[in-house]
Structure formats: structure tokens, C-alpha cells
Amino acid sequence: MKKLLASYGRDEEFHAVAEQIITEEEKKNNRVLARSLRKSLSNGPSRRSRPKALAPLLPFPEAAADFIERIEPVHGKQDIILSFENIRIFLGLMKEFDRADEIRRHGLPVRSKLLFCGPPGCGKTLCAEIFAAELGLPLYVVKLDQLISSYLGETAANVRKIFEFARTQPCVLFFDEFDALARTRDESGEHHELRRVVNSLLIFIDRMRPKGFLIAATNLDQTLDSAIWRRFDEVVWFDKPDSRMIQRFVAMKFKNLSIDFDPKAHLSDLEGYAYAELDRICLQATKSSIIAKRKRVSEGDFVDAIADERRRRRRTSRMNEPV
């Protein structure tokens, strides 16, 4: 309760502490109280924080122009569901960033190099976008198809240009599918050029002291070179959502729609799905109601959308089976 009162006025912290209290009541089997508290929390006024002013942009260097792309954020913190653990991590990172100068004056490092790991569709890219927006920093995404050159020696040189840019520009530099660059050097089939790239990458990350953040994301953390891990100040895991997070996500997707069923009755059917799959289910159910010219999304629409996603998963899993 003390933590709840102390966090009043700071939306993310307040919501995280309130959710912890509700979860504790559920564990004590005080389900009526927990349900009432959750309803009060969800019906409370939503106060969207004002976006911070963006950091001043330096002239865009021609050397890096072919390899990075500026992305304008279109999502806010109300569009993502994170675990309590990840909420705590990101709040800590934001506080560190706000007081970075003070921390450095004490001779201490500021966490600025992050590795996002987890299955596809669990919010890594979306989180990078929202994180940049909340910090008021421009988001630059590395274009791996341009970066990885077919000419020997050029890929490492291209990587150097990107890191030089991030060293001078306060920004969030985002490497998606990072495993394409940082694959383990132990694989016997790998070309010497890839090993050279990984060696260069290790040096660049080690020496880099970004004015913003370097974020790398991967779905295949088991393929990363073992030396990569210690180069990052923080590793954030994005797991598939649990039942509580699924419930919140589905409620968010149907927030502005009329539905004639209780999504909680279908939670067991949604377990094990990533956010991208849940999003597809909700969108398909909504489109079905529109096509049928109904004002409410029916339970049949939702059940059919779940069946379609189950069919898709079953067929794609067969395609990924080893021959």
C-alpha cells in the first residue's frame, strides 16, 4: 500500500503496483475483491503522458544514410502489455537516462545497450518504438538487407558507419533480427567474412558509449555468439503472454467495440499465442462482424477467428519441421 501511494501520479508505476496487489488478492482466493479492484483500475481515467520534446537532430551523415531509416512512432504506452518484471526494468532505464549526468559524475556507467530476446510476435519491435517515444529520442532502424554486403570486407565497414552515427546522435538505434549479424563463430560452415563481421561488431559495441540507446532484438538467441551477451548492459526477455496479460490485451483490442460475449470464457483457447497472433484473431473477428453488417462482434466471430489461427499455426509448424 505504501508503494501504491508513493507511486501516485506516475502512471506506469501506479498501475504495476496496483496489479501486484490484485494478483496477491487472487492468490489468497479473494476473487470478489480482486475483481472489484481490477474493474476500478480499468475504469479509472486514462491520463496519457505528454510526449517529451525530441532530442535535437544532427545533420544526417551521408555515410550511414543507406543503412538506417528514421521511423516516426505511431504507438504509445497504452498500446503495449508488459510483464511486471519488464515494466520495472524499463522504468529503471528511463530514470537512469533522466539522471545520466549525475550518475556519470559519480564515476558510474549508465545502462544504454539493451538486448531484447524472445519468440516472434511478443512485442520486441513495438517496445523499442514506444521506449524511444517515451524518452523523446528519434528511432533509427538498421536496414540489414542494405547493411550486409555481398562484397568481402564491406559489411564490417558498413557497421562502423552506423556506430559512428549513433555515437554522435542522441537516438535509439534498433537492430532487428540481430542474429543475422551476430551469429556464433563456432559454426563450421560459416564464412570467414561473417567471423570478421562478428569480431568487428564485438569491438564496436564494447567501445560504444551512446548518447541514447542501442537496442538489438532477436528471436534466435541460441544462435548468438557467446561473446555478444556480456557486451550488453541489460537483457530483456519477451515471453509469450500469460492468462492475465492475454485478458488485458483482448480487452484493449475490443475497448472501442461492442461485443456480445465474455472473452474470459475463451482464455484457455488463447494460451500459448503470441501478441501478433492474438491481434490477428481480434482483427479477424472484428472484420467478420463488419462483413456481416452487424454492430456487435459475436462469439461465433471470435471462435471462428481462433479456429483460423489454430489452423494457420498447425500448417506452418509442419512446414518448419526438419526434413
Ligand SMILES: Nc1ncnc2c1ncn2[C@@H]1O[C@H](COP(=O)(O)OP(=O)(O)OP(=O)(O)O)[C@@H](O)[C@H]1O
Contents of the next structure:
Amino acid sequence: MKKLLASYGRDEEFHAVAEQIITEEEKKNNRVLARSLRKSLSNGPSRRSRPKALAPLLPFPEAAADFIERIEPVHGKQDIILSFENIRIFLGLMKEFDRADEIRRHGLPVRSKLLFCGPPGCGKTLCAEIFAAELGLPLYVVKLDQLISSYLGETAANVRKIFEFARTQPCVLFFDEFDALARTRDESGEHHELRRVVNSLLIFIDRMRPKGFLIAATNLDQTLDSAIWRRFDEVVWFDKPDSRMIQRFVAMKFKNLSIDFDPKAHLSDLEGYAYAELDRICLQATKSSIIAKRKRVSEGDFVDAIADERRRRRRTSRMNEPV
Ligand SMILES: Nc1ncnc2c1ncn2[C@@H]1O[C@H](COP(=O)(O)OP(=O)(O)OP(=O)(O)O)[C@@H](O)[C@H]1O
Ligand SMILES: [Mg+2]
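So the form predicted on its own is up there; where is the form predicted together with the named molecule?
What follows is the entire complex, opening with the chain shown before.
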């Protein structure tokens, strides 16, 4: 029996060991069992067709390198602040992934297509990276704009290769800036070719049952049409931090530094910023203390950094105003 299990996947060897077991049963006069085993063996998959789970490892489709990139994670779970709700969702997804075979054996689907929504700088990309690292899965980022334009050419086969790859290899396939797709769908209007491309990508996503996860991230929420929503098994929101989360974030950023002020006193000035902006504030304050050759980050460093960010925000939001 041990030999049989060890040879699983190597067809010739598997058949030889199975034959050996059957012969032994015949010798022991267990003819009914032997006959039924032989029948099962001949009804099994032909020697040519391999069981799916043992499909040979597909190499990463090189032709797709223009629009997909493997990212090595550099962040870990200690680097992200998540709401309790999101922590619960991710722990649930990880448990489900661990027990996927068991769940499928019960005829139930496993959640594997996730949509991350939320304003810029609130952790969608960071979370995809850390989630993949926690699962021990490689992370592939799909560059949608390049993918769409290559699809417009004659390389539709490459797109199929990507989906085939992610269907057979456990990985996280991350479609960042997924809004590009949604927008294109809206704007394509009379551009039939583009519309066809976007629709066929959506169909691919629809039909796909990834071995790992397919994650799409978008800044839009309400404006995404329901045709997009319903393709995902789970929608995860990444909101701007409330004052409790701001406190946790600032404490995390200054964890290995000494500061000579209480960040709590500045909470009201920090509200409304995304994590990426808060990150810039903490970084800038730290740099000021280094430049001034001080061992501790001072309250002045912090206040100045907040003022810089406020100025930056005023200027950039003015630039985005309609003219
Ligand atoms: N929840 C968070 N916890 C800790 N740091 C965060 C968090 N969200 C964002 N950051 C910081 O901001 C940076 C940018 O975040 P990220 O790229 O994940 O944002 P995003 O939501 O993907 O934004 P966009 O919509 O612009 O793509 C991160 O590299 C990290 O330094
Ligand atoms: Mg992002």
C-alpha cells in the first residue's frame, strides 16, 4: 500500500504496483476483491491522461511577462493596520483556503475571488502583498492597461495562458487598479473592439476557479456596476482610519524610535488622512530629527510634518478641481 501511494502520479509505476497488489490478492484466493480491483484499475483514467491535481508544474508563461510581474513580498503582517472586521474576514479566508479540499469534497464552493475597495493609500495593494505572504503563495500583479492593449493586438492567447497558469498553480493573481477595466467598459461606447476585450476579460474572471486567489483592487465603489460586483466572492473595504486606527498606526510607526511628545494630543489634526499620508507625516518628522542630529523626534518635527502634508493636500486637491 505504501508503494502504491508513493507511486501516485507516476502512471507506469502506479499500474505496476496496483497489478502486484491484485496478483497478491488472487494468490490469497480473494478472487472477488481481486476482480473488483482489476475492474477499478481498468476503468480509471487512461495512462495518457493524468489526474488534474498532478498536472505537471506549468512554467510561468514568458510571453505574458509584459503585463504580469511576480512581486517578492517585503512586508509582513506587523506592517499593516486592519480593522477588526477585515482581520476576521482574512482569517476566515485563510482557514477556508487551508481546508479547501475538504470543503470542495462536501460539494461547496471555496471563496477565492476578492474585490478590495477603498480610497487611495488605505492598504489595498499592501494587504494583497501581505495576504499572499501569509498564505505562502507567490504574488503576481497584472498590469491591466498593458494587458488590455496587448489583448487588442493578437495576443489573446497570452491572456488565456495567465488564467490557465493561475487556475493550476496556487498563487495570488492581483489585478491592481481594476477601475481601469470598469472605466474602459463605460467609456468604450462605440469602440466595439475594446468593449469586446473588456467583456471577454470579465468572462475569464467569471469562469475562473483559481487554485489560490484572484484579487482585484479599485478606488471606485458605488460607481462600479453590478456586473462587476457579482463576480466576486467577497468584497473587502479599506477605509480611511478613524481616530483609534490613527493612534495604532502612529504608535506602529514610532515603535522603534523615541519621541518626546504624545501623538494623542494631535489626533484631531490627523483625522481625514489616508494611511499613506500619515505614513509620510511620520517619515518626514523622523527625517527632521535625524537632520537636526537629535536622538528623539520632537513635537515640533511632528507639527511641521503635519503642516507640510496639509499644504500638500491643499495644493493637490486644487489641482484636481474642475476648471
Ligand atoms: N492599512 C495600512 N496599514 C499600514 N500602512 C498602510 C496602510 N494602508 C496604507 N499604508 C501605507 O501607505 C502605502 C500605500 O498603500 P497602498 O499602496 O496599499 O494603498 P492602496 O489602497 O493600494 O492605494 P491606491 O488606491 O492608490 O492603489 C503603503 O505602502 C503603506 O506604507
Ligand atoms: Mg494600490
